[in-house]
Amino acid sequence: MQSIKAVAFDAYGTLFDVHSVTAKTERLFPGHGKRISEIWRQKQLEYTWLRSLMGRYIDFWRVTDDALKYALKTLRLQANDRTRIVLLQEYLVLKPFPEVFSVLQQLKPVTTLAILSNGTPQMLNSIVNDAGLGPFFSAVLSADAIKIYKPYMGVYQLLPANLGFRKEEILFVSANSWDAAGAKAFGLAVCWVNRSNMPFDELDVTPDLVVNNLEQLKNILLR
C-alpha cells in the first residue's frame, strides 16, 4: 500500500457503532431495544438507496427519523414526538468502536485522514466532536453536498476532488460491503472491515484488503 497518500473512512458502522443506540432504545422500550436498532438501521440504509433511485432526496437526518418511525410501527410500539426525538438524538452521540481513537492517533502522523459519509455535515460534526476525533481529520465529507447517496459514483468523487490526490492514491475504508463495492467500482483502493465475519456482496468487485477491525488495518499500513 505504498502508493496510498490518504485514508478515508466511512462513518456509520466503520468508525461509529450504530447499535450503540441500543442502550437507549432498551431503556425506553424494554425487551425491544435490540430489534428496534436492527430494523432502524436496515430501513435507514434502504431509504437512502430507494430515494436515490427515485430521485427524491431528503437529508440523512430525515431519513434516519423516517426509518425510526418505521421501526416503531413495525413493532407496534407507541412513541410520542418527544420520545422519538430522544431516540433520534442518539445518532448525534454514537460511540466509536474501541480501537478507533488509538488507530487514528497512530495513522495521523503518516497519512491524510478523512471521512466520507451519507450523514449530514451537522450529524457528522456532532459524532466526531463528541468522540474527540476532530483533530485527526483533514476533511469530513458528506453526500449531502451533491444530494444523492452512496453508492452513487459521484459521492466517491468527493474524495479526490477535496483531498487533491488521485483516486488510486486514496484508500477507502468501510465496514459496509455495499459501500466498499461502490468505492471499488469507482476506482478507489478499498479496505473492507468485516467485523461480523460475513461474505462480501456479489457485485463483481473485490476489495483490496479485508480486515476484522481497524487495528489490523493500522498494522498493515504501518509495517
Given for the second form:
Protein chains: 2
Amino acid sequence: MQSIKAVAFDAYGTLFDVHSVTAKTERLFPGHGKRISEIWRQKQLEYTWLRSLMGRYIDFWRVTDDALKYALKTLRLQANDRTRIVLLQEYLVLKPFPEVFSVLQQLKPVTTLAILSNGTPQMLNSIVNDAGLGPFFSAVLSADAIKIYKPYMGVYQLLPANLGFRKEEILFVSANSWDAAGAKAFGLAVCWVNRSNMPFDELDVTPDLVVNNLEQLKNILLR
Amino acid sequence: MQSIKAVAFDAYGTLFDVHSVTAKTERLFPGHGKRISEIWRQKQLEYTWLRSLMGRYIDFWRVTDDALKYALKTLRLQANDRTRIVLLQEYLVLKPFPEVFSVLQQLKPVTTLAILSNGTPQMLNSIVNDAGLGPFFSAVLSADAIKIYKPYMGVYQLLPANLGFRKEEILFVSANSWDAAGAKAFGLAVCWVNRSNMPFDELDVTPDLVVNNLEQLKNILLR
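After the form predicted alone, can we look at the form predicted in complex with a further copy of the same chain?
Everything in the complex follows now, all chains and molecules, and the chain you saw is the first one.
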C-alpha cells in the first residue's frame, strides 16, 4: 500500500447505509419496511445498468424514484406522490456506517480522500454534509459528469483525471462487489469491503485487499 | 398487428423455462434447489449487464457457469467441477413452457418466426432441437454475433438486419420486462409476456401488448 497516494470511496453501501431508509419505510408501510428497502436497492442498481446499456441515461435521483415506484408496485402497496417523495428524501439523509467518521478523520492527515459515486452531486453533497464529512474530501465525483453509470470504465477514469494521480496510485474502496470488480478491471488498486460475508462476484478479477469494515482498512493503511 | 411481418421471441424465460433446472438442482442439493435456481438466474442476468458495461464480454455459457459458481458459493454449497457441469448442462435441455409447441405450430403458416437471445448459437440450437422446435424458426439470432448483451441497442438491430423487415414490422416477444423495454426503446413492436403478474420495469417505455402467456398472444395474432 506504500504507493497509494489517494483513497477514493464509493458512497452507497460503502460509506452510507442504503438500508438506513428502513426506519421510514417500516413506519409508513408496517411489516414491509425491509422488503421495500431490499427491492428498492436491487432495482436502483439494475436500472443504472440497464439504462447505461440502453443509452438512456437519467440521473440517479430519478433512477432512485423509479426503483422505489417499482418496489411499491411489486409489493402492491398504494402510495401517492407525496408519500413516495417522503421516502425518496431519505436518500438525502442516509446514515454513514458507524466507523466512517472516525476512519476518515484518521486517514485525512496522511492521504487524499475522495468519493466516486453514481449519485448526483446534489445527492452526494446532501449526505456528506448531513453527516459532517465534508471537510474530509478533496473531491466528490459523480458519474453524472459523463451521463453513464458504473461499471462503465469511463466512470472510474474520473478518478485519475480529477485527482492527478495514476490509476495504480489510487485505492478505490467499495462494498459493492461488482463495483470493486469494475474498478479493478479499469486498473485502480481496489479494496472490497465485504460487510456481510458474501462471495465476490465472478467477473474474472480479484480485489487487491478485502476487509470486513473500514476500520480494518484504516489499520492497514496506517500501519 | 396487421403490419407485423415477423415475430421474434426471446428464449430464456419466454420460450424456455429457466427454472426447469430446479428438478436437478434439488436432486443434487436437497432443500436448496429453488434458491440455487433463483440466484443462478439473477446473477446470470447481472453478469451479462455488468460485463457488457465493463467491455469484458465472455459468452453466455461461461456467464452461466460463473453465475452458478456464485449461487453455490452464496449458499455455501460445496460442488466439484463435475457436479457443476452436470447442473450447467441442464441449460442445454431447458424445457419449453407448455403452450410453446402448439403456439409456434399455429403461427408458422402465417408469419416469419425467429429467436433473438443472449445464448450462444450452440446453447440455442441445443434447446430448440431438444424440444423439436427447429422447423418453426427462420432465424435463431444470438447476441454472441456482436459480443455484447441485451439491452444494448445493437443486439435488437440484429433482427431488422437479418430478417429484412423494418423495426416496426417485427414483433419482439419477451417475458423479461427489461428486455421488452430495451426492444421498445430500440423501436421494435413489443409484446411483454407477464407470466407471473409482476409490474413492468420503470424504464420510461411501455410495451405495445401485454399477455399472460403465448396462447393469448397467438389468439390476438390469429384473430
